[in-house]
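Here you get one chain, nothing else, as structure tokens; it is the form predicted on its own.
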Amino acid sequence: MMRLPRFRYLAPASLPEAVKVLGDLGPEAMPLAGGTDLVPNMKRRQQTPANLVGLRGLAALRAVSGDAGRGLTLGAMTRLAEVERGPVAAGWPALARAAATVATPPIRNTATLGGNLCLDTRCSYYDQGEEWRRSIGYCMKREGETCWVAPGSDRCWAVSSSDTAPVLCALGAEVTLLSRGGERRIPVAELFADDGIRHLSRRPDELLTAVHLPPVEAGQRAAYVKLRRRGSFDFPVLGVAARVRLSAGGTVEAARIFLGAVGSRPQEARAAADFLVGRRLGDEEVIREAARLAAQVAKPMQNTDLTLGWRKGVAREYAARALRELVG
């Protein structure tokens, strides 16, 4: 049986509470939202926190306000199993579906938007008991010096796995992040860095309080497609999101197409995007060159499931299926 190690647990009563408790304490403390992540991670001491602030009384980071046509605000403490359904579902669906293949039904009862949002970056190296990875000498992302992944490399390579970073990338959403200094609200795309161990742009003293979707357009569209080994439960081996405005006739206005999985942090096929604007999604030649150039930022490594090679080139296939999900 794995053991949580010892730490402290704190529970502000109020969002001024946290954020000052986070600011005295700094990087010897970790926010605690449904633990779904953290607290595995902490029983294999990839992650040993001396302090765990509890958000589970905030109700404030539970709040959910506006509607599709102004544009709506989920708190960060927003269940998956709520943002499957309800507002979420009827104005962004490609959400509601990514929310909806993340685990098992019981864990999207008590896993977070904002959790899911912040998801540690995974590895096969580093995602092993305490023992194994003592056994190899430890990796870069965890008491090592080395990434077993690119041994000559000077960063760690462990990938993005969250299912609802590339959509809400692709729709353009934002998140409030409060520390005592004030409020700062950032794209989405903007949360995340190309590093497997610094892979979030928050700060230690920041708390992610609230995510925020945009209005729905008139003539838009979203999909979001995903790859695993079992289609029951299991992390992303590849999430495709796109979103594109049609015009009345059909002709794409604007597109955005996000990959997940395959880097740090959920990365962005532009060409892909561009070269749809101006063209109708209805012409298969135009999907295939469309999904071509969005598996073109798909460089993954042998650092999850399945062999990288089949997961190189299943990406032009998987962005194509969502590119024919957005004809209708």
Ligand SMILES: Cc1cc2nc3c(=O)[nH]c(=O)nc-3n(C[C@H](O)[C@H](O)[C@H](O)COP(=O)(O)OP(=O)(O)OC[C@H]3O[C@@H](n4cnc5c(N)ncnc54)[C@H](O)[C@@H]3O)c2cc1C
The other form holds:
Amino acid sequence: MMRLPRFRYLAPASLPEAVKVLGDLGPEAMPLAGGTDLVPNMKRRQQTPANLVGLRGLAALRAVSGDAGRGLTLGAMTRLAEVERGPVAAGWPALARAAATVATPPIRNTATLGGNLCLDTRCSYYDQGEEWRRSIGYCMKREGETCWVAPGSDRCWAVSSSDTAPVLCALGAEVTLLSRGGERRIPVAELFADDGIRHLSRRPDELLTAVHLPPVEAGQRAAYVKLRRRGSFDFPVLGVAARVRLSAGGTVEAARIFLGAVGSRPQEARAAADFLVGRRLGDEEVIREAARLAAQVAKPMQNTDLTLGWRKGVAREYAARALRELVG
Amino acid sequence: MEAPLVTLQSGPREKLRLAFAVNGEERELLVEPYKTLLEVLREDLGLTGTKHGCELGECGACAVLLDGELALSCLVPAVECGGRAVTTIEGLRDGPELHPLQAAFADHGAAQCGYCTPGMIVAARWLLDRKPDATRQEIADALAGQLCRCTGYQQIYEAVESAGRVLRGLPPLPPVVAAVHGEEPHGR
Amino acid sequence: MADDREATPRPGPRALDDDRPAPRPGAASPAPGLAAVGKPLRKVDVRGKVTGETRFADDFTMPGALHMKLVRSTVPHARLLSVDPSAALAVKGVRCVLTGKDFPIAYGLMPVSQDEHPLCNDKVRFVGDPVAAVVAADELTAQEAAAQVRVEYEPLRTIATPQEALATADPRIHDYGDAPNVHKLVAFDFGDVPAALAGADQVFEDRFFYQGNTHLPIEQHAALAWVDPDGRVTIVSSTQVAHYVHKAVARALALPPARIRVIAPPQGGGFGGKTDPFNHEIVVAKAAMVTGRPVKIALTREEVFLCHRGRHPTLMRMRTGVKDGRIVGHSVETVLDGGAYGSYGVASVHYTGALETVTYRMDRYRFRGCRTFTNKPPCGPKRGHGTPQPRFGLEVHLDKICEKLGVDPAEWRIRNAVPPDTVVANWMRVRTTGLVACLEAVVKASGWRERRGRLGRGRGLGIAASSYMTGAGISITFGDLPHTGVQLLLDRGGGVTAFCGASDVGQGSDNVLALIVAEVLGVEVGDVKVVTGDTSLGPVDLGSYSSRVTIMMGNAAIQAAERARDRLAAAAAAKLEVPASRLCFAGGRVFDVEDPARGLTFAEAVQRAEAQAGTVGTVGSYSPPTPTPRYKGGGVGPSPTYSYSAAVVEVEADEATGELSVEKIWVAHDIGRALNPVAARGQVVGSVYMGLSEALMEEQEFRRLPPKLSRALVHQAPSMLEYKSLTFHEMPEVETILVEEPDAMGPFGAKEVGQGPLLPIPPALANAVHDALGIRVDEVPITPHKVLAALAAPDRRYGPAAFPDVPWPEPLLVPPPWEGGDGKATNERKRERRLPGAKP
Ligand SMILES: Cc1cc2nc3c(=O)[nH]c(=O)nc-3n(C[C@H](O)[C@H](O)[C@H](O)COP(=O)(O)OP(=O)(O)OC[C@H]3O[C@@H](n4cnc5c(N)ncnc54)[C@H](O)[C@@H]3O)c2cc1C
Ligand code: SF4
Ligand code: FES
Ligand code: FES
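Since the one above is the form predicted on its own, can you give the form predicted in complex with the named molecule too?
Let's see the whole complex now, leading with the same chain.
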């Protein structure tokens, strides 16, 4: 049986206490939300924090407030199963859809939205047991020097694999980060950095407390399409999130497209989005050209399921599928 | 729950007190923080009905109900279960009678080796508690976190459908038998 | 049934004349209807499975048990210079560390491949080979201490593929084998195939590749060992082969077999993955002996991938000559990637050719097989053992041939099916065959004639058929002992206890045992208590593999039960003053068929028999009939009888992405007789599932790092998440049809059902993909990138381009039955050399 390593467990009773603990312990501590990412990582000894700060007792992190008109604030501990339903499903179905494609039902019952955003980057040379990684001499992300995906590279190319992240980026959502020093609110897109190791701009002493969805605008449409091997369990090997605002006549007034799982952070497909503005989605030519432009930002590496060439090859098709969903 | 700054705290080798309800019975014990709910159920409480096939959230064999929600016991540190209610396969039936799901799994051939079965039945219970008339699509969606290597899933659908009927007060479905070549197809 | 052995086979095709009569359901009475056989009853062991009460190996523990972890090699190929346990021993809670020095004796499953050590002695041969074992108070401490064991290696060149193995004379992974890194070479000519091809109208050639895959039982291997107060070393283990574990422990630990007890509780799936004796089972026994405490080991999922013994990756080349629409010559060459140890490999390589002949008529047959050693976890038997690979090749090859010939592939198969009662080209003896019935059934059910080729682009139907053994005609350990035994004890309360070494892997063997005994004795199934999977509590059964348990244990059970019935009949006859021949056993009673009111309860009959001649206990055993082939190597493939299957797969293929979605599968299986129709259907659907999962996604693939930077050769994805298998979402509806034509060899006519229906699925899928898109993917699994690659290829094909050069030995020349001869090779040499140092 795989076992967790030993650690000290702390269960703060209030938000101030939680950030105090995180501030005191710094990188020695990690927050534990649903644990569906952290627990397996710890069992594989990829992450071995000396202290785990359990967030379960913090009711403030479960609060949900607002509505489609005003925007919605979701506490970081909102479970993905809740994101699938309720107000999110009503106002932001693409996000609900993304949440519903994560992992499996029992995992979504436990996993949280905050944890999904802070999910560690993934790589098939890294998401392995300790002995396996020892057998390859480890890698740059932990304990080793070389990146086996790109041996000449001086950075890690581990993949941002969150399903909700690209959708939240496309929706223009924001997050609140709280530390002893105070609170800051940043766009979700700025939470991520293009590096497989330091993939979050969140500091170790900061707690992600809430996710803010902006109000739903008239003419807003959004879609999320996920590419993976099976209808369940599997992480995305490509996620296409698109959000547009259509005029009454059906012309695109604003567009934002993000691709997940093809880089160390969600990749913005700006050229594709810009191309769409002023055009009509009903035109298959427009969709094809936008999809071609979107696929250009996909930089998959050979470190996930399925072959690299194939993933590159079908990115366009999947981008087109996401855009077509905006039409319907 | 209020008052102390840090409600629970342990050293890495210290045990913590865990008080929770397992299958309706209050249990209290000392657990190492590194132990998951799975380990505590199986090793500390002797409830070996809950199985494991990966301990990483990748197979569903360890599924239990945690406060009524389907959860993977291999991913939950036991110390996080204080005050919560856990239902395992052992808690499904009350007395000698099988739960309708258990009876249906037995009658419909939905348990071959039986190793995925506890997790599968617990997951099906979670579904039927909410939707006793679940469609095949809903069954697939709800059970998609449980792997089975023996059955090909078909007889599991049939068992869940049959149990759903019983829970709705309808008679169970007869088990499906294969058509025999040369005879008129029978079964459903 | 040793007395039922057949006469020396005569040359030439012929009808069978020596079948024993089907078992009689009532002692000497006209057969009443069957009471339990064929009824959709609950399996006797199912209640524990749905309540969670069934105890699997890891559910066992003992007070004071210690826990063990294996330290595994992190390098693929190296001389083992030293193992230093001192740092591990210093960890608080550690009780002992064992190393290769504690295990000087090699063991292995087959007598000719005793090439494993419980812990490596001088060499490591793959990443995962165990080099030490740490025993501690708890599992986490053992794991932490295991990381402290210092191991020094002198690396050797890594051999990653069969091509490399064939090209590398030095270093050698083993110092035995038919060529430097070749474990086994086999070559047979059943008639002159080149001459047949020269005379053919057309000759077809294809190359295929079948990727390796693993069993992935949800239950991981676990073992608990202790020394009983009476001195017996006792091992509870998740094994399909308690008897072989017993033998291996005795050998490797030099213990008297009589002082070892192996208990195989029900397994949480095996599929062949638990049919080797494993190093951890032996080491845990030793640890219990050394510490004097119970010791437990539970493997992680990653370790289960390293135990492996799964499907051999197999390259194949097939050549077939056709004249007037029939096969005049067929040639198969296979190269198997065996991994680091022998395991069942000698049998596996033979199986890639042995059953090629039992489905369709072929005049002459040529087979070459080669199993190489590579620095990867050893391959072995997985559901279908060695036959899914050539079956995939043959059925796709035939689909292409039929396309060229312009004939319907279903019709061709029906027309060319091997008829019943035939000795085929390689001397395997076919008795009953439901092949034609299976084909007709799936053709009808799927609407094949109306729908094939007419579903529009992107949707297609494919057909394939197959055959599998119902138990092996010769045991792996050779020798003349029965393959199984059943012992019955009848008690005064009318209860019957049936003892047998067989263990239930989920296939339902406990239920079969109870059912058969109950049927013969006319009692309720629930009155029969089965005691199985314990080498101290029941007669030997060779194990749950090879689809052998129902036929062998079943026949032994019938024999034991009939003997018990005879004793009861004699006593009841005396009491009732009715001739024994008029007594009938049914409904828990023994009565006069002519005056049913005149009778005894079953319990009274037992009491009368006990009063008459003492405790009522009987035994039965089973040995398969003497195989027809008499050439060396002909021991692999003969079976008391073969099952047949056919399937039609309907696929939806996405031309833009290459993704496949299987919409429905129709499968027909020739089962002889379904002892339990619910369980039988479950076995069929489960086999279909596993075949489809292999065909679509399962891959035991390895990863090599850039050789300049690293020697590593590691399993690509030893996890349940990344080793892809079908979930609820990918599994289509399966329509199952059983063909019931009782076979005299089987208990109540039953043939196997647990493996055969897997076989037609991968080729039927490949053929369906062709129907949908006009492409050929000559490889398994058929993944989206291969579909796209085939669509883009000029020849619309994806598959192996080349077949390696193999130093084939001089073939054994065995004329097929219709060309004279007696099943012996005309050029057989003396016995081959044995592995140096190995005991026969
Ligand atoms: C089999 C399997 C399949 C999966 N498939 C998918 C998938 O398809 N798509 C997908 O997106 N994910 C998948 N996951 C990953 C994971 O389940 C989800 O990403 C989940 O949402 C993580 O949330 P959690 O609450 O469990 O996070 P945790 O595991 O508790 O935490 C994850 C990380 O976030 C940090 N963290 C958590 N909460 C906060 C906070 N409030 N403030 C600061 N840091 C925080 C933790 O310290 C940790 O580093 C899968 C996991 C498994 C085991
Ligand atoms: S991308 Fe390179 S450095 Fe990063 S985890 Fe993978 S192998 Fe390691
Ligand atoms: S043991 Fe596999 S999901 Fe928990
Ligand atoms: S019944 Fe064996 S794994 Fe499901």
